[in-house]
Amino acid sequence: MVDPQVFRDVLAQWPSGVTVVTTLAADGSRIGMTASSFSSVSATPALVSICLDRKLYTHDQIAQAGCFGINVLAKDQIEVGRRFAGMVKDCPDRFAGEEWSTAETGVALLDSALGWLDCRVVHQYDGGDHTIFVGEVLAANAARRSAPLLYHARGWGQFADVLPEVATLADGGAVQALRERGEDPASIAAVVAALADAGIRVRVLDLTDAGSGPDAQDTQAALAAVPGDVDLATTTARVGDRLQAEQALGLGIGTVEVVADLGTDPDAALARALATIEGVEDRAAVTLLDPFDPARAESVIAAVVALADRGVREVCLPDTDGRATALEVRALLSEVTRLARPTSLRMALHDRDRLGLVKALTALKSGVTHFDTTLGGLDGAVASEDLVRLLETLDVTTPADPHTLSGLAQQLRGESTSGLLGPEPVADRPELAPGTSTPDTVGAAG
């Protein structure tokens, strides 16, 4: 026969979630205890089970009341779990300090829990020194979006941070920075080609400052400046409206990037972004401005869910001007990373105060695997070559070639790229008249 202590030690290695089980006393007062022996039984009908020691007071009360509630605790509710486990001294009322509701049976249901189930006992089975209560779920609520509280090896905790196996990079600033520096188109095209060869996706076009309509000469000039001899299917363009999206995709650019500012009217901002990419969501990325501002958290979470539901290819969360702290990055990403799936979640990294790589590591630990950086940190973003070196030290694989990036960054530190990378011919692109599009544009795809 197995030694009871060895048996308990083995079971302690099995991690489980933590719940507060509630029921009613004969006089209608609230009763609750912390428990981990909870599991689902059936989907149709909705049945769950809990296993309680026969010596527990709560066991007898559930048997008599014929009902119980299951409240699933979040990672930040260790104190609640300890209180209902009887681990807090001088606690005359375990229910004090929390908001509680009732549903069908009248048992207390924790408003701040990840979710709760209101159950009627339909079966009781002998389980040795425990009783297995099977409950029919009469009401349920998934209230929060967060990580669960876990119990393992007789300790409280949460999911360990597991680094991803692969991470990818996109360059959102090198081309614009080189243009502002006065580089000639041939040199810029050479940089784009070198980045693409190194495994970096490049933003080659930003039309958001250009006009649109029949007299949009600025837009036409920007389109004409797209670097040649580059596979545009692996590039992106930032656009400000529907016409610009059509023009960019008409050139053969693989992904259009749209910005949504959720500050004043988040619903309207999100609606405008979705209208711009309607029909080509799988070729679009939406950037949510200043997402790590705690005041915008709820709007950002709602927007991520809505964009994922619409099948948008990517959602980008930029560290605007490097203002976000590592804790703010962690707080938001722990909420939205799982909600974004299968949409890819990206983080645009700024290197203010040289803390960009710290926040990159925080993002990696939070499940983000796609990053926006800039070669050489030309626009204040984290330098692509620096992030690649960090990924190497963490054994995170990336398609980006570190040697090519390092050499290219060294060249860019000079005053000009002319003569360093060598001139590259600019291939002809489809000529677009203002207000028109090619057969491969948004209109055709939509």
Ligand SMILES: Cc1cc2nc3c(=O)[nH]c(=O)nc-3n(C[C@H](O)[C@H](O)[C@H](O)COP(=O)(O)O)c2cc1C
The other form holds:
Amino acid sequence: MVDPQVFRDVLAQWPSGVTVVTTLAADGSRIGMTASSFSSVSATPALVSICLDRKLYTHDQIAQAGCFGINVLAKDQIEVGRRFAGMVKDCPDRFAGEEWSTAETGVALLDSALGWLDCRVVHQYDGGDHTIFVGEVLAANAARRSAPLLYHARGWGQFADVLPEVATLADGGAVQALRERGEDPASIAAVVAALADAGIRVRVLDLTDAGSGPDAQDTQAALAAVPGDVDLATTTARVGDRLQAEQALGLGIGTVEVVADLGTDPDAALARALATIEGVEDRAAVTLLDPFDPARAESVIAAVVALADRGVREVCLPDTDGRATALEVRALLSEVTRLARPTSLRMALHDRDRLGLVKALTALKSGVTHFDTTLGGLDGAVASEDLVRLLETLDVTTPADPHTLSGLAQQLRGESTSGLLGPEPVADRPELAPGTSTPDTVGAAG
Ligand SMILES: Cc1cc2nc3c(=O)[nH]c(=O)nc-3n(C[C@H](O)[C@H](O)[C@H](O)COP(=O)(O)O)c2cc1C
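What does the same protein look like in the form predicted in complex with the named molecule, given that the last one was the form predicted alone?
All chains and molecules follow, beginning with the one already shown.
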């Protein structure tokens, strides 16, 4: 015969989720207990099972009432799990302190559960000192999306943060920063080509400051100046309206980016962004401004869901001016990464107070695998080469080549006198004359 202690020890190694099973007493009052023996049984018809100790009060009540509710607990509901397992002393009412609804069968359903099932007992099998109740599911609701509460080795837990295997980088700032430094168009185009070769997607155009409409001269000039020797499919352009989106995509640019500021009127801002990319959602990225501001959390979550529903390729969440704390990054991302699927989430990293990489790690552990950085950290963003080094140490693969990036960044800092930016150190190059108006573009056509 198997040693009972060893048997229990082996079972303790089996991890499970945690539910609260509810039913009704003969007088109609509600009853509940914690149970991890919940299991799916059949899809058609929808059947589930629970396995309850015959000595338990709840066991007898379920047998009599002929119905039970299953409430799947979330990671932040250990106290509920403990209370319904009889682990809290002096607890006259296990149901107190939570919001409950009543199912069609009359059993209690926990409003804050990840999901619930309302079941009618259709089979009851003898299982040694336990009874296996099989319930037909009459109603179901996946009420809340969050991580589940787990039970393993006689302790409560939750999923550990797992680092992804692959992460990608995009550069949204180098072109603009180089332009502001007065680099000549050919050098900027060379940097773009080198970044693209190194596996980094580059924003080559920002049309949002250019005038709008088919006759807007700035837009025309910007579009005309996009370099011909770069594979445009790997580049992006920020656009301000529908026409600009069409023009950029018409040029062969892979992705258009639009910005939505959900600050004052979130619905209107989202509607504007969606109108701009209507019909080209699969080639569009929407940036939500200041998304980690806790006051915006609700509208950001709603926007991510709406954008994912519309099939938008990517949602970008920038750490605007580096204002977000790692905790705020964590709080939002742990909610939205699941909701966004299959849309990609991209976080634009700022390096204020040199905390950019900390937030990058936080985002990685929350399931974000796409990042916006800038070569050399030129515009206050996290330096692309720094993020690639971090990813290397974490064993996260990235298509970005670290050696190419470091070399490029060195040249940008003027530490190397040869290479893509030409023979002179960059720092010695003259600035563009103040007031010179050139569109935000890689002006390397000529
Ligand atoms: C995580 C966890 C899971 C449990 N799962 C079950 C289970 O599946 N079946 C069971 O009979 N008891 C299970 N229990 C024990 C019951 O929750 C516990 O005995 C409870 O007090 C029974 O309530 P009652 O006495 O009011 O019926 C579990 C306890 C914990 C902590």
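Just so it is clear, the structure is predicted and the values come from calculations on it, not from any experiment. Positions refer to the first chain, counted from 1. Between two forms, the rigid core is defined as the largest C-alpha subset superposing within 1.5 Å.
- The two forms line up on their rigid core, and T44 then has its Cα shifted by 2.4 Å between the two forms.
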